[in-house]
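There is one chain below, alone, in structure tokens, taken in the form predicted on its own.
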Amino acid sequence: MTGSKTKIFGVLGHPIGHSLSPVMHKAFFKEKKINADYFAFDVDEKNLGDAIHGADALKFCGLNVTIPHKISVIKYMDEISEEARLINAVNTIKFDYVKDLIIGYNTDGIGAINAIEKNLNDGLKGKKIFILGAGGAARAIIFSALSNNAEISIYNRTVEKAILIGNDVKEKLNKYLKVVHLKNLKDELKDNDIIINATSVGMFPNADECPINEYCIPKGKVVMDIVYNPIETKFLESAKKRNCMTINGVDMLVEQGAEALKIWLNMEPEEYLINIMKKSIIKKLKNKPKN
């Protein structure tokens, strides 16, 4: 039961009921019988820099973030983590009361790259990594890639967006990020060892979207998708079907998640807890109304 003694944790976003973070976190503060609790608050844009300093003044322990508050919450930072300073977004919020500081990190590009290497049981170091898409996702997922001596190539629909990721990661990383046009997609796509779908497309309600031509994953390959509802999008149903092996995108919110857990209570969570919060997800995901 919640007390004055609870540690208050939460996630903002607007809108935010379909979030899961509540699900994986409450499941790990009761295995680990912490005295915690964790909300999922729908914020407005014109009301963010009062619900992040209500929190501090609240006393919250720590605050993810969501769409669409991941750049605009910076400004209300007192520091921010080098991670989150090349992704140019903020998921995480630690409030520090003994140097009184709110201090942002980015955990989405490192969920993403702790979820392939447990799947792989490998670095990532001279893999050659595919991106589908350019939004926020694969932006964090390029720099941390980058950072862990992978090779990336991106596809976007809208070329100009690819172009700015790869001009960001020359001017702060000096390194290079190949782009790929639409004639060349499917031959790009042959030259990688990993695929990740970094966009949206095959969401739920929208479940039956490809963001690509199925026909166009080669066959043998890593495939990830970040999305993960449904659990096996049609991205991953393709992929199987031409023997790759698939990564869904619940490994790499329970891996973000862990992550902030670390930067928020100052421990590296268990294997057999990551692995409880990611039952929890999919409990949830597999009971959920189908419409």
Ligand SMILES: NC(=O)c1ccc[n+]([C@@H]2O[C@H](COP(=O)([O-])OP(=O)(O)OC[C@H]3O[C@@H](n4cnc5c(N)ncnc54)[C@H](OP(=O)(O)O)[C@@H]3O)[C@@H](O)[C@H]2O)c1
The other form holds:
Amino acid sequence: MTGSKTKIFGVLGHPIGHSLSPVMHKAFFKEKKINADYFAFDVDEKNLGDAIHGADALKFCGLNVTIPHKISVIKYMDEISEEARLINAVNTIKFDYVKDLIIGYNTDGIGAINAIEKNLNDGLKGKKIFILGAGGAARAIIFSALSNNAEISIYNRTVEKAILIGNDVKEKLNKYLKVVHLKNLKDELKDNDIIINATSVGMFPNADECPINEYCIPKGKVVMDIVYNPIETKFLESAKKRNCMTINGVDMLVEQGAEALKIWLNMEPEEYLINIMKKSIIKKLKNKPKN
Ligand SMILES: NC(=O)c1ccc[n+]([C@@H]2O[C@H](COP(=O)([O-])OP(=O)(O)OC[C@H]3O[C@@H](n4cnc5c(N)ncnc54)[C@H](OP(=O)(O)O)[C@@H]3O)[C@@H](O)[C@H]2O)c1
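And the form predicted together with the named molecule, for comparison with the form predicted on its own?
To see the whole picture, the full complex is given below, headed by that same chain.
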């Protein structure tokens, strides 16, 4: 039961009602018998600084940050990690009460990389990855994958956003991002090992949408969707029909959560705990109301 000694964690976002973070973190604390609790907080942009400094004053142990605050939260940090600097977004905050610092991290990119590596039982070095999308999540995956020596191509509906990421990658990592245009999409996809949907296309309630036509998906590749609701998106359904190996968005969600726990608790969550977190999310998604 939550009491005065309970370690408090939470997630800040707006809206926040559908966040699955409390479910998986509570499952972890329960299994590990850690006296901790995790809450979802709906915070408006204008109150973001107060919310963070309030959590600091109340001796919260850690926070996650989600849409739309991942970039604007940076200005309230005393320090940010190298990943957060490269990605230019923070999704995890640690309150260091010894050094009196609020430190921002980004675990989205490493979460995606861990999900891929665990499914493939292999590293990303030299792998060719095609990213669909150029939003915040795409950006996190691109910087982390390039740091793991993968080669990346990108296609986005708004090509200018893909070009901007390409410029940033060149400036910060001195690496090259191949920006693909719609007319070359089908041909360019063939030349890759892993294809990742990092757009929000196919996300509930628009679950019948697919980011690309089924016949553009090359046969026999690894296909990942970072959308986790529904668990099996139309994109993954189509990829299976093309004999691709698929990785769903729940894996990334759980891995980025496990990385946050590592930062907060200075411990590596064992695989069985990661599986318990994953099961808690799958159970929640399968039991969700259908509207
Ligand atoms: N599994 C996980 O752990 C995890 C973590 C983070 C995010 N996600 C999921 O990843 C998705 C993207 O998140 P985000 O934070 O990157 O969002 P975001 O910054 O808003 O980016 C959205 C991306 O989707 C594209 N897009 C949206 N609607 C589209 C449409 N109708 N047709 C083509 N492209 C479209 C956008 O293209 P334009 O640039 O052309 O608008 C942009 O590239 C969300 O569904 C989110 O829930 C999952």
